[in-house]
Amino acid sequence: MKVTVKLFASFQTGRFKIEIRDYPDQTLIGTVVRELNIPEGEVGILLLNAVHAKLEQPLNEGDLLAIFPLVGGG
């Protein structure tokens, strides 16, 4: 299945801003992020169709995946 993932911030040093990708039907956002290299602790939001997210939610045909990382400052 084709899914459109998003990266933010500090996350698109190295990788890409946006890119289709294709995986195995129902797998998981986790599975997403660890494929990409990004440390769990590290995601501060996960956005699925818009919609906040969880790791171990499974992803769809067409779905749009944005990941976010923690935000610091003060």
Second form
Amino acid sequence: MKVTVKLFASFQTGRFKIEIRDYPDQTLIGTVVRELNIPEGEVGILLLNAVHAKLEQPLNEGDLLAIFPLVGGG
Amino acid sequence: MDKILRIDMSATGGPQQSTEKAGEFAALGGRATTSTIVAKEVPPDCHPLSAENKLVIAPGMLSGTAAAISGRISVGCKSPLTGGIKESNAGGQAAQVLARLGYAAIIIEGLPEGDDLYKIHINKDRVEISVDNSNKLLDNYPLIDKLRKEYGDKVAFMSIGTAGERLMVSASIACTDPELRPTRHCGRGGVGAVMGSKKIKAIILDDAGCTNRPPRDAERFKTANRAFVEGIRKHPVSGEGLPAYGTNVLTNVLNEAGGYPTRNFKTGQFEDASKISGESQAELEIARGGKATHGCHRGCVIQCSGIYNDKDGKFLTKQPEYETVWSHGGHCGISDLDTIATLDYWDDNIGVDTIEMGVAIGVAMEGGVIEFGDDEGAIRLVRDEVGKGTPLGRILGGGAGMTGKAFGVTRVPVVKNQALPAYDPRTVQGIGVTYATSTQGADHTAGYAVATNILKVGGDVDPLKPEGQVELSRNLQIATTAIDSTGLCLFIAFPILDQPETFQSLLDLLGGFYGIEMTGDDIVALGQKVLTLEREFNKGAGFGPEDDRLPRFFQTEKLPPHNLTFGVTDAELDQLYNWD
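Mind giving me the form predicted together with the partner chain, seeing as the form predicted alone was just shown?
The complete assembly is shown below, putting the previous chain first.
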């Protein structure tokens, strides 16, 4: 299945900003994070189709996954 | 900070000054000081630009000490924008200098007769209030250039641009940064118009010969400060994200979450958000020889600001904040960072609140004055209309609410007539509660539920549901009111919400400085006390529960992509102030 993955802030360094990537059906978000060599403890915000998600959630065809470190501002 | 300077601009024969003992204010600061004095001395039903209003300026409880990141200055008055009480704070050098000079507050009251324009020069030995009409109708940058020649580079300036002189209710008070640029603004609520009404163009603060305020318990204070700094540096938000990308790191976050108000709150995502994101901005700043990391005052350990150069590598403005990039960017359908930076420069120069001005421009776009996405048109409106005080400029400078009325716009994003900041309350329901109920009008900083709703700092409350939002906003509003009194930058909230030991070091910092024991309960009690008196002031000014509401369109228009309306009920909003 195809999933669009977007990375932000320091996670872009040495990786990418946006890619459409191929994964087996029902791949977990955590698997994607590990495959990208992002330490789980550094993940701050996960947005799956604009809704907050957790590492153990499975992905589906056409999903949009945004991965951020812990960030803030205001 | 054992004294208060009182200046009566109405006195016969010209302004009179007097100094009084600080009394209860010696151990208070910031918002607690300004709001207490305003509530006590200003009739709530007075006209904000009349002689009865007072402009109160106060450094924080820890300003002028060795405490890290303690450079927030508070300005209080009755707001000409909202008609309620106002506390607007900013960074820059002013708080540290004023505190080292020993002042717990400056109270400026009355109105002078005639058209003379004044400046106030304060140093260790004296306070001089003098007429200087050569400063008339100078904007902030040329004004500060001129004043630097007169007073040198080892001072701090607070000033108003032409918007303040023209009494526009979006006018700010500028505070200079360490390089003496007028880039840090007490922006919200029209405090610059109150300073303008009192005919004060600039305050020059010179702390030559002064030293840091000494702590009562030096050892405890020093140890706490070390732990406090360590806690700020080790938290990913204050230690990494903010220094590297600035506050604008939020553009992508809010956009991805569907809570980025676009083209005057029509949708929650902007197709060009990545072009104006903090990541793009930092990359551009570095490529042009500017800086992506810069502190607004000495002693800042976060350094969330930066230096934005133009394409020729020349200074254009300080790094525009997230709120500014949104108000002049996505809110107006504008996706060019240079346009946004140019608008940021003009806002600082004219001396207007970037949120109020950007939102007003977007509302004017909705009303057909110019098209959404018209970069040149937006610059022209700010520089040539607001900046020159034309009739159209005065409408825009009157804020988003006035602009909406002038052009027949029905979607006007204001609460208590103050423009909403950069988070849509339909997707970030917690911040909607803060916008609706804050004593200040729509103000994200008053209770930053975005942290818990979206950023997942300090807990996790679902942003899309109304459940739990009132309690969240209440607790944050109480805590924020206390932080706004310390002089510490609000961004310390990220580490102290997540790290109990950093919160403890904050208590020890205050306790060590004043030689007392501070607990979390003391912080809560201070926050509640100040909020209560602010609310009482607003009641006296004519505000009731019906004013603690979002504009109706947030309940009737669904916001894509989540297609939600604001779900917190009026009855729930009325439960926010449940402690008195």
